[in-house]
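In the form predicted alone, a lone chain appears below as structure tokens.
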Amino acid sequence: MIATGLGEGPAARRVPPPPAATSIVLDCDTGIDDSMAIALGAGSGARFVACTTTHGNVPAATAGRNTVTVLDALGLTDVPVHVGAHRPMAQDLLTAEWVHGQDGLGDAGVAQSSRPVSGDLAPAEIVRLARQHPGELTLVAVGPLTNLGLALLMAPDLPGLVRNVVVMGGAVNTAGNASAVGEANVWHDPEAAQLVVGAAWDLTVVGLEITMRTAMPTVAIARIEASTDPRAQLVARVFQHYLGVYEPIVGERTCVLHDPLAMALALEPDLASYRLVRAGIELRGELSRGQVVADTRGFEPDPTDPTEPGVVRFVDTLDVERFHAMFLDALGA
């Protein structure tokens, strides 16, 4: 077990595991680690109800094309994909092809699927699905939160319609990766992130303070590359570029499993323990815009209601070895 620095003791608590077949709506900006998250879900029993795409790693339309391509390569040809927000709410569009390759899939020559996307109004689709399946859906968001923010603006009743929300985003008490204090998914649309954090739903935030501890051992990389399973072969192709990006950062040929960790915790929350804290997104600071500001001082009792607006569930400790084993098992490696 590892600690994140957010504190332990009575405030650290585990949540009960979800049903065996968790119904997932995945909101993503499909680059390399998004594709790895989809593969983890596909190999771990997730029921993908739909995927929605946003700007972030790549433009939203490219993310839509990549999401269809990855789903189809994994045999999930019946999962609809809806493209959504093409830019943030209140700032210019920025993307990260230098991390994910010009095509978003590591420039590995992955053949694009010919299946068209199902629609181009992702926020409306999120609302429609939540109303069609009240209390059943887990929203997993692994890109900028523009689609979720717009869905909340469209449907104030949305928080009461979904089972829970798991977001990969933020950096609490650690350095950011898009600015000194800002993590990319939050930093790319802080206004949307504040809408999501301020909503009255059960929200788990999986930030850099925990994801940066998930770099795979080199032996795990070798197992994926040597596997004959089509899932592992797909991941092995697309993450070569990613390994090159992370090697000078981590110091060895590996990569960090940001988005796969969010998917894993949506499916098996007992991989971790958690702490409820009050949090918000800095919107006006010249140097701190996009920072997740969480009150971890311990001056007052931690909140007890995960659906209280502005209360989020942070990962406190994580069984990294078990998470890595889950990822490898999902890929057939």
Given for the second form:
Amino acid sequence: MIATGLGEGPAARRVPPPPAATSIVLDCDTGIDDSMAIALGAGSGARFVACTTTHGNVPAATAGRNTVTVLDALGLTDVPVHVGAHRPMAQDLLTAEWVHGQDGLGDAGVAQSSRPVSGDLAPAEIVRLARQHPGELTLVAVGPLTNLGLALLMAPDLPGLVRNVVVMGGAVNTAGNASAVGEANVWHDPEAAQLVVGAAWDLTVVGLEITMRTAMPTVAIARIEASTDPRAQLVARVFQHYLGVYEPIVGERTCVLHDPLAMALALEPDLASYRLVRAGIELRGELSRGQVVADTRGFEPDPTDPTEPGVVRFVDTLDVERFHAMFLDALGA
Ligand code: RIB
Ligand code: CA
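So the form predicted alone is up there; where is the form predicted together with alpha-D-ribofuranose?
Shown next: the complete complex, the earlier chain at its head.
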């Protein structure tokens, strides 16, 4: 099945996919679907250079502990984890334990790793790694964008040092999930999101307009639950709580795959087709703060340069079956 994301505007013009990631720094707020994204990456041979964590689903320190726990459970015991921003730039901290469980991993009793995480300086680590591997890193961000925003403030040359950026965030021309029009990762820190959208890098944004089309068939859920593969068993444990959250939304005991889709597109960008669109984040609207406003009117010539500040590559269409197959394959399910 081919799902439509942004939708064909009157002057819809597709652009090539972003480059496939070879080395990833994952910025996350782990989080049930963050865990599923790590599992997808691990099972697809992704090379994780480091993970950095932010506030969002849970406090940043909890996200750090969860990230190291998931990495270790998947055998990625040598991937360093750095905790970063503990709160947004210009609003109060809000977390979402009702979606992810009190422990952020679905309250499934997953034993925490005791491996140390580095404290508090994730944005500096992102900059350091980008300087160490110029032109090589793909930043995959699946939580609020505070760490990336801070890294941009610290190092204005950061956009020229990374290969590309893939963000899960936003809701273009569709309902939000944190407010009527705001998606959680953008809504949790709109100022940081605007810094990321306004930077001169190759930015792909994977929003609710496409991730809400990725609900797994119930037979796929059953395959994950029945699998003896340790990756599938980890996901089957942590996603029970998430299935309960999504059941009334989707109408079946299943869930959508927000963060796993961003990881999949970082690794296999040709799962989707794309459009380049000018976009910005609403920062002042009383009802619309944190909305991604994308100019899909088609009156103006479409942009052609993905590195133009304010230009975003959005998903136009997605091969959902191929994405689900990739996810199941990565889990050994
Ligand atoms: O809106 C979905 C996003 O918000 C996902 O990244 C989820 O983990 C939460 O952070
Ligand atoms: Ca997330």
